[in-house]
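To begin, one chain is listed below as structure tokens, in the form predicted together with its partner chain.
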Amino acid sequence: MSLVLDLCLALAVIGVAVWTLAVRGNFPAVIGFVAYGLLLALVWVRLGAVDVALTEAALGAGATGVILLFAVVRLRGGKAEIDAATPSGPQRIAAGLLCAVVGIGLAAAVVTLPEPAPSLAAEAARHLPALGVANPITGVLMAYRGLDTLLEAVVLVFAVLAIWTMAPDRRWGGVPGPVFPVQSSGPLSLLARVLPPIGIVVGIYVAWVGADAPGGKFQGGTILAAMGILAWVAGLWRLPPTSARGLRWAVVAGPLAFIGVGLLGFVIADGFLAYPPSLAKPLILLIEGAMTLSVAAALILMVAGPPEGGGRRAP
């Protein structure tokens, strides 16, 4: 039974992927991509990776879908140009053959993987009690591979900065993204009024529960960001200008806390990002809390895009 389910799911994922590539319009392609992300999240559940499924559904399908839709609405025309640049039949057949070789090579590698599989699961589980977290994935993210997670946190800050620099000079420091009119009635207005109080509680809960169950700062931060975006799109919440000090602190709070705790490791433990066993849990909580805030702020700013209104006066 589960084999049939897996097979149907696999075929659906591949079918949606083909459709996303083949369909002519940009809009249906993006919708196809969102469906692809949600189906992929189901695949992750089938693989027993609920943490990854949450992240995939929230970020891969949800947040990516939103920024893609924003882009589709603004990219108009260009059909003749695109037709002129479309590769000819023989070129496409050649590309298809080469890509098929890559795919078959990967499939062959998957089929002939060595048995037994190497695994770090036992290793990862052994030291969890010392960290005070029960979710092995949070343990890996925060302790064993803490440096990767720190670098990723910094990537988010740099991504926000890079997006801001795409604004014209006169808009620097202005309000990010378009300003939406206030929706006083309709489904969007209702959702934006009813959902955020619930969503904010759920987001904080998901971030908090990440220590012991599937969840964590990225999943929780994404839910918080979604609530902010909902209120923003409905016109109920004005984004602060990018020159606002509080906004900038919110973006860097997580990485700063992470680096601060990392440096503290030199003093109270035996190196960068090392936690003393007695303080591991409170330090991890401090980082996770600050990171949840920063992830939410960075995601909202990435969805909003470069500053489009206000900004400094022309020189």
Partner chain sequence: MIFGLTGSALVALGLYGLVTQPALLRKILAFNLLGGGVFLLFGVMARRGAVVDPVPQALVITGLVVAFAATALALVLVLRLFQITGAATIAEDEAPP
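Mind sharing the form predicted alone? What's above is the form predicted together with its partner chain.
One chain, no partners, no other molecules: that is all that follows.
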């Protein structure tokens, strides 16, 4: 039964991927991309990688899908811009061949792995008690591969800055994205009033429980961002201007906390991003909490786009 389920899932992933590439129209292609991400999340669940499944569902399908949908809406009527950015036939063929070669190489590497496959999982699990966390994924991301995670956090800040730089000079410091009218009735109005209180609690819980169970800052931050975007689209919450200090601190709080704890390692441990056993879990939770805030703020701002209202006056 499980083999049949896995085969059906694999065929569904391949089928949705082919349909997404072949379909005409940007909107159905984005819908296909979201469905593809959700199917991949199910694949990760079948492989026992629940943390990766949550991240794929939250970031790969959810956040990226919303960003792409906003891009599609904003590009309506912009046929010239779309045509200019659309790759030519030879470029598509070259990209397809390159993807096929990479895919075949990865598949060959997976099927030719020795039994048992080389792994550091046992070694990582053996040292988890020194970190005070029970979730091996959190241990790997925050300790063994902490520098990689730090770089991912910094990338979020640069992504927000890159989006802001696309605003005209007169809008610099203004309110990001469009201002939506207040929805007083309808499904959007109802969902925007009912879901955020529940979603905020769930997001904080998912971020908090990540130290000992599947979850963490990226998944929790994405849920919080989704609640903020819902309230914003329904007109119940207006985004602060990009000149607001609180907004800017929210974006950089996670990376700054990460770097600060890393430098503290030179004083209280063996080096950068090293944790003394007695303070390991509190320091990891400090970084996780700050990163949850930054992930949520960065995702909201990436969806909103560059400033469109207010800003400084043109000289």
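For the two forms, the rigid core is made up of the largest set of C-alpha atoms that agree within 1.5 Å on superposition. Small disclaimer: the values here were computed from a predicted structure and weren't measured. Numbering follows the first chain given and starts at 1.
Residue 112: CA shift of at least 2 Å between the two forms after core fit?
Indeed, residue 112 is displaced by 2 Å or more.
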